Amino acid sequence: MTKAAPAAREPPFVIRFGPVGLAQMRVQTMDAAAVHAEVMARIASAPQLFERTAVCLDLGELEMVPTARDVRALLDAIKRAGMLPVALARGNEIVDGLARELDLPVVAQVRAVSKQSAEMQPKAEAPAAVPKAAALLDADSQGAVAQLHHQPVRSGQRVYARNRDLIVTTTVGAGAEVMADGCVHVYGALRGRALAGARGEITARVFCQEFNAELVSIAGVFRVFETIPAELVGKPVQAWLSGEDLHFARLGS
């Protein structure tokens, strides 16, 4: 009698690489008390955005190389304040050594642009009309076109367009998130978060027909809106990046 073949066994897990909501904290001081106070202030101003948010520490702006003990104290201060530091931004061999000593991973930086390249960017140009969606192409997406989304994006939902623009033809609700490696176009109300240039594309822009955003980010540079400027509330708006600064203006003005 022949034995029945064993049933195929499902693997215990599956690994996938994709976009992760990981904020970058560019550390400019090793004063743990000052960082702790600032994190607490950020969380108090926007708890839905910052509380228990995973963050990656970028140590590249520090003038002096920190010790593992200093970084450990900083990590503890951030954690006690309410954020969750989980990684160091990829840097030089010193950063790699710190990461190994602290048992932390290193990840690619959210902003893939140096100070020198930022300074070489042209000055902020006058707002232009909404352009046709221009897809960002790579070896995996030759011929890609903008990703269209025709349903409202509701609280807790995220829509991501990889290597291309994202066009939302309806609304983005409070607590929702729309993200693209290219530009983000919202032909309705933007009440949630919009993140363009998610992989560091500094020429990406955010466009919307009715501006009530919680947060806007371009290539990792972001602004949280606790109070929206009166001239932008509910108006057609575009956002763009010039150097290290985000700019906002009404469309057609």
Contents of the next structure:
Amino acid sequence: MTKAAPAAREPPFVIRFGPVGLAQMRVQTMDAAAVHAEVMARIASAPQLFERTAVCLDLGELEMVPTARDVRALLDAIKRAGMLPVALARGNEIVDGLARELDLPVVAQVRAVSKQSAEMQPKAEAPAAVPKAAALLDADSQGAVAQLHHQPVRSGQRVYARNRDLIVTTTVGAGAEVMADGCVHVYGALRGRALAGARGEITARVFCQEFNAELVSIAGVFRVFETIPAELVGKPVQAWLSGEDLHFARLGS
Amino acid sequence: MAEIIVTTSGKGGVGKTTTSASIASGIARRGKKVAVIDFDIGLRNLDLIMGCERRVVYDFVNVIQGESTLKQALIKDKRIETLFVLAASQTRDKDALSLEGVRKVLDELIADGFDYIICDSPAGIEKGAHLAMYFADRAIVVVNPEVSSVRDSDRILGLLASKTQRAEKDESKVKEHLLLTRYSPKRVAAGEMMSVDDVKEILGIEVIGVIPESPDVLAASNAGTPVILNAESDVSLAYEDAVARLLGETVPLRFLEEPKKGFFARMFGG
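Could you output the structure for the form predicted in complex with the partner chain, given that the previous block was the form predicted on its own?
Time for the whole complex; same chain goes first.
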């Protein structure tokens, strides 16, 4: 920061650490053609989930150590098929070496960061600058209608609305997970996990008709409900993020 | 047109095989041609409950692998003319089953004129359970009124909605029915057990039967008789009701209250 911009102007960038939506692809084979075909099939089956999705390549399941050339061929195949490989998943030193050779970052498995651990990270963001980033996110979702889901979301199922809101017109079961880059609305009981602002949108909210959630997260800040406060349990509730804190309140009261 | 019904639950020990045996017997007793298939390869039990374990020569895996014909492997029930059992293999493991193999057997049963094919799923959500549900038109989800069983059933319902042929081909979805077993009205009243309504609310599907907790179930299993054939038992009546509902009749739920002692029972201290 020795060549800092004049104080009047905003800094040229803001760094924020937090979970980002990153698909992890654990490859079982180095057969680029097979992977290419499978990626095409996945995209065809769920374009909203897979098309141009950032992918982190996990080489940990392979039996043989691949060469940088093989990995490059694989990365090309994935890219040609329509997903965007951006990193390698953390592994051993060999993976580190490959990543260096391929000029890719190595990332650890990202799960949502708990509030406690988030607090321990350096707070790099300037609060005033964040809404700008949010506005950028909004731009590419403009005009996107909310994703509607009319089936109950059962235990073990995950529903993700990319670049938009998610509306579930029925219940989200215990052990189920609903995620959206925008807001999450559940017009039934919410008994599982709800994650709004999955890619960092801090103005996203979670709404539900009957609050019994296991976990609620907004832009990576989450709260686990071991016991649900008496004033919220079973009630219509909304959750929002204010600064670094998650807030919960009854709706319509 | 033949109908394929899977009996499934996720959790083990909730009464899937008991249910498969009784539902199959109940439907067959009404004159329909029924085959009941044990998908629990390596842990075959259905033949014991049906009382035909000593007549198993060829099994499901033999048929799939072409080592016997379907005709050779189908065991005709001794009590009901139109009921047939296809036993699981005790010596193989679940990898012996394949999607194509299962499809072939089911197609052959349908071509043979069976009206109902009951697939008795193994516990869990692995291959055997997946194959048992894959071709189903309907599913009987067996659940005990307790939280872990309900959670597992929720998971199974999710799989039925996504990992079946009907789901993959975007056909009308698998019709789901909830069957509560080991229901004890006394314990529900004491707040020790979830009520029918609790379970129904969490899972959000229609209830096809409530089977009361009873020592008759164990006695019937040990005797190798499907419990529905024990005419004196409440369990039998409850399964008979479930069969009726499965076939489209409207029958009110019973055995939801603790039995009140009748006049004679009170008089004679029964």
